[in-house]
Structure formats: C-alpha cells, structure tokens
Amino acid sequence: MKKKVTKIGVLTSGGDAPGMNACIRAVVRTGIYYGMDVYGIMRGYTGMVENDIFQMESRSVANIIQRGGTILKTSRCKDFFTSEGRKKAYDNLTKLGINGLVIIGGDGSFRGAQTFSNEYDIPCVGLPGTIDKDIAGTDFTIGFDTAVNTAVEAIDKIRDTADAHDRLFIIEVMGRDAGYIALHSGIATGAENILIPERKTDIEEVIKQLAEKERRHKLVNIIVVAEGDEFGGADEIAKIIKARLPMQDVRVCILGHIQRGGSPTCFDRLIASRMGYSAVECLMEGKFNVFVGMVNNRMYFTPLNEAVKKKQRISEEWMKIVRILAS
C-alpha cells in the first residue's frame, strides 16, 4: 500500500454534522494544490456502490464553509455491508482511477473503511465527523462544538420560561450511545441533573434531590438527559417524576434534529479545515488507513483498526464537577 496516491475520492457517511462542508472544501482544495484529481462521492458508500461520483474543482467548494449539512449528502448503505456491494464500489473507483479515499464520518463509517481497505488495495483516511464526540483518539469531532452550542442556546431560553412559571423542565438532547452533548450543555447551563448513557442513572437519588429542593421551595429545575439514557429519555423520566412528585409542574422538551443543523461555529470550521488538509497530506506521505484526530491542539493519527475498537470515555472528574456544581 505504499503506492503513490494521485486521485482521491471524498465522501460523508452516517449522520450529518456541521463542519462537514468545511472539511470537504479543505480536502478538495488541498488535493488540487498538490496536483491530485479529487472526486466527490454522493451519499456516502451508496455513491460508491451506485457510481454516483463526479470530479470536483476548486470552485465546486466555493461558498460552502459556512453551511451546515453536507453538499455530498449522506446515507447509511446496507449494500456496502455485503461483499458484492463492496466489489461494485471497488470496480467503480477503479474505472475512474481513484486510488485513495477520505471518509468523513463516525465509527460505523470507519468500520466500513477498514473492511474495504482490508479487502482491496485502496488506502483510506478517516476524519471524525460526528456531533456525538464519541471517538477515541481526538479531543473534538467535527460538529460537536456547533451541536452543543445549539443545545446551550435552547436550554438557556427554556430556563427563562421555567423560571417564569416555577417549572421543572426535562430536556432531551441527542446522544444514543454517548452523553457528551448532555454533559457539556448541562454543565454550561447550570442543569440540576445530567443523565447520560455512560453512567447508571440513580432515579431514587434524582427523586430525593428534587423532593429536597421542593421542600426548600426551589421549584425551577433543569434536567438534561441524553436520548440513550437507560430509562429511555425525557418522556420516561418525566412519567416517573410526575408519579412520585405530583406537586411538581413538569414539562418535557426534546431538542431533536435542531442540534444537527445550522452554520458551524468558528471552532468547527477550523478543526474541519485542519483535518481535511491533514488527510490529504497523510495520503501523500503514505500514512494509510489511519484516522486523523486532534489531541492537545496537535494532529494525532490512530490506525483505523484501533479507532473502531475504542470509545471516548467520560472521566470521573467530569462527573464530580457535575455533582458539586449542581448541589
């Protein structure tokens, strides 16, 4: 796999994340700067299987750095999970002479890239495009900063109306398997409780705390819960609290896909640009089948086969901060 990469394909796969367009832009313009041909692959691995591939130029990525979503679209491709589907994808790439891939997505996208690269002779570089920030080997992922700021803005507004009516609001944020959005947005907005998939929820302790606050006439409370919490999200938590504390005025707000959209923050645009640039340099330098992350503000390279095995862990220090500041 030490052959020279001259034509690269770029795709976005899995859930969309703000900053993906900034990353596409960086890959395209860096590749062209170094004399490579760059091809856009539509709808993730689906475009590889269906040959929905087109050559990109510098102007193809003009005026997209500020846009959310992804101009290349994204999808989850069942055909790519089959050997027949991957063979079709390989044949389509070979016809165009594409001999390097940049995959912007999450751990599922990286698993697909690892399998594909193990079967065929096309090197892959993965870039972490996911709002969940659940990939080990990087301090931040493309889209997380924007998503958590969207959540913070919404929760701040909800606290205003909660205060006006002396209400308990249970706010559900995205995070099926990871609680980083809940953790960061909850701390940043002064939430009284933060419930995440990584920690077992002690519902009795939550009830106890709310009962004590009710006794002290502290009726304005915010609970931020990740959608993947073991109790099933905000609606289920609300049912339990209403049954145990009937005097509480409980409301539920599910933020949903608002967290995926919107113009990326400056931070997301910067790390997406750095990662896209670094991905092309990896292919040029023969650093194949790696995932490009950022640790302590430096680019950090993890082999794909390691990246798909590890999850970003939430430290005990974060949980201690939550307990102290919410008391």
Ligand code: F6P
Contents of the next structure:
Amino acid sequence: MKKKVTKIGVLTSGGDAPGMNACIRAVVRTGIYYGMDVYGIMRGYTGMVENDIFQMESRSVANIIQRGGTILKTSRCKDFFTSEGRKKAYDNLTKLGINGLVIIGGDGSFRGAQTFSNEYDIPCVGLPGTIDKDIAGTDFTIGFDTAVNTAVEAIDKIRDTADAHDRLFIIEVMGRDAGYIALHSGIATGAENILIPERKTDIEEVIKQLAEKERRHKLVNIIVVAEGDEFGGADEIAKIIKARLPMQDVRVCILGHIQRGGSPTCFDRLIASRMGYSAVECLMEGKFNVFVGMVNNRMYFTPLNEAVKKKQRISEEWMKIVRILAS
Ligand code: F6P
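Alongside the form predicted alone that was just displayed, please also present the structure of the form predicted together with the ligand.
Time for the whole complex; same chain goes first.
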C-alpha cells in the first residue's frame, strides 16, 4: 500500500526556462485543489539542502503565468550530488512533513531526483523544464517553444541586414549538448547550414558549398550553429571560413541568454499547465518516481530511472529536410 501524499514541495532546477512559472502555478493550485499543503523550495536542490522552504498559497502564484524566469529561482546544486547533501535535504523535508516532490528541470535535475528517490522514501515526479528539448519521453519541454521563437525572431532580423550587405552570418544559438534550438530555428529561418553537436559536420563540404555560391554571386548566407558543435561555436567556424574564403564578408552573432528569458509562448504556458497539473495527479494516484512528458498531445510517463538514461534523438528525416531545403 503506497503512502498518501499530503504535503508536496516544488522546485525548479538547472537552467531556467520560460514557462517554469506557469508550471509552478499549476502545481501549487492543483495541489491546493486536492487538499495538499504545498511548499516552494528556493534555488532548486540548494533550498532543500539549506532549508530555504516556505509554504505557498494560491495567491503566491498570482500574476506569474506570463513571466519568464522562475519565482522559486534555480541553481545547479553540487551539494545534492553528495550523500551528505541529500541526507541534509531529506532531514529538512521530513521536519516539515513534506512527503512528495515535484522537480521542474532538465536531465541533470532528474538524475538528482532519481538518486534521491532511490535512497529515501519521498516520491519524486519530474517535469521537463529546459529550453534544450533534449529529454527522451516527451515531444516538447517547457521553454523550448519560447526559446526557438526568440531565436527565429532574431535570425529573421539578422537576415535583413545580411541581405542588405551581402554578408555571411554565423549565428550561435544555445545548446551545449543539444542541437534542437539550432535545428528548429535554422529550418524555420531558411538557414543555409545548421551545425549541431549530435552530428559530425563535413566542414570541407560547407566550404565547397559556400565557394560555389560565391561563384554564383549568392553571398547572403546564414549558418546556424549550436554552441556545443564540434568546432566550438560560431567564432571558431568563422575563423575557419575566413581563412579559406577571404572574399566572404563574415559576421558572427551569438544570441546567448536572450533565448532563456522572456514571456512564455501560449504553447509553453499550456504544456507547463498541463504537466504541472498531471504531476500532482501522479502523486495523488501513487504514480511515483516518474517523469511526466507529452507524446502525441497526451501525457506520457517514464520511470525516472529510465528517463535519465535516454536522450531525445535527432531524426534523420529532419537532417534530410535541412539538406534539401538549403540547396
Ligand atoms: O538550460 C540549458 C542551457 O541554456 C544550455 O543550452 C546552455 O548550454 C546552458 O544552459 C548554459 O548554462 P549557463 O546559463 O549556466 O551558462
């Protein structure tokens, strides 16, 4: 017989993502609806270790659905990856009687939740909050849609000036280990090339294509690069291209953390609300130590133990689309 969850803690962990606030709001209000006490844990696992925890009410989450960032703040907590840190966290939670956790974050945060739930009898439910969309078991992650739309808006603007000056722009988007922002924003803006960490880039081929375009006087080109690509980002690619094609007027633009901020799109607010609601239902129904994703517009549950082992895979078909449409 599984224990009844009556007091839950909610936290955001890892890189922030637009829509985290909408998700916190959903967790708090659903928890209260079902008669639970809901606690906010500040700065991710750090708040658990340092006992920075406070009780939330329905009003605590008023007027946040449209705000980027996270009202609970976030961190990447090293202490939680030690057994002493997790013991402290457990003691702090039990003092307050918290007997269920909702963790909004990326794969690193899920790894923490998985270890904690294997060691202690506090069930955890993970929700995918990351702009990177690099988690298997969900079609989308909270924040990805907003980040991609931010990148698209910026790249469209860059294309205007690239076009006016006949320039080659190398635009770096976020994604240390994941190319989804690059892939989606690159296809959506008609980028001539997209370089991502998940695929080897044939740089000779890229140079050959650019040289061929130069011959045809097609000098306006956009290359979208994920920050974690094999060459080390846009600056490095620019160096290689400048050395090989000195006639090209090359400029670099690194979009950076602008992609992490801003008001979440309608899509991100919706998935954040649905996932937040569903996480509380999981804790109510005894569906413990899972991560809640969405597949084909339905909630999809993956045991945390499995979730941390898999990465979302880049589809070969998408890569083919990139090649065909950029020709
Ligand atoms: O949250 C994911 C992410 O934005 C990655 O795309 C990026 O590589 C990383 O976080 C940057 O982290 P930080 O803000 O700690 O430099």
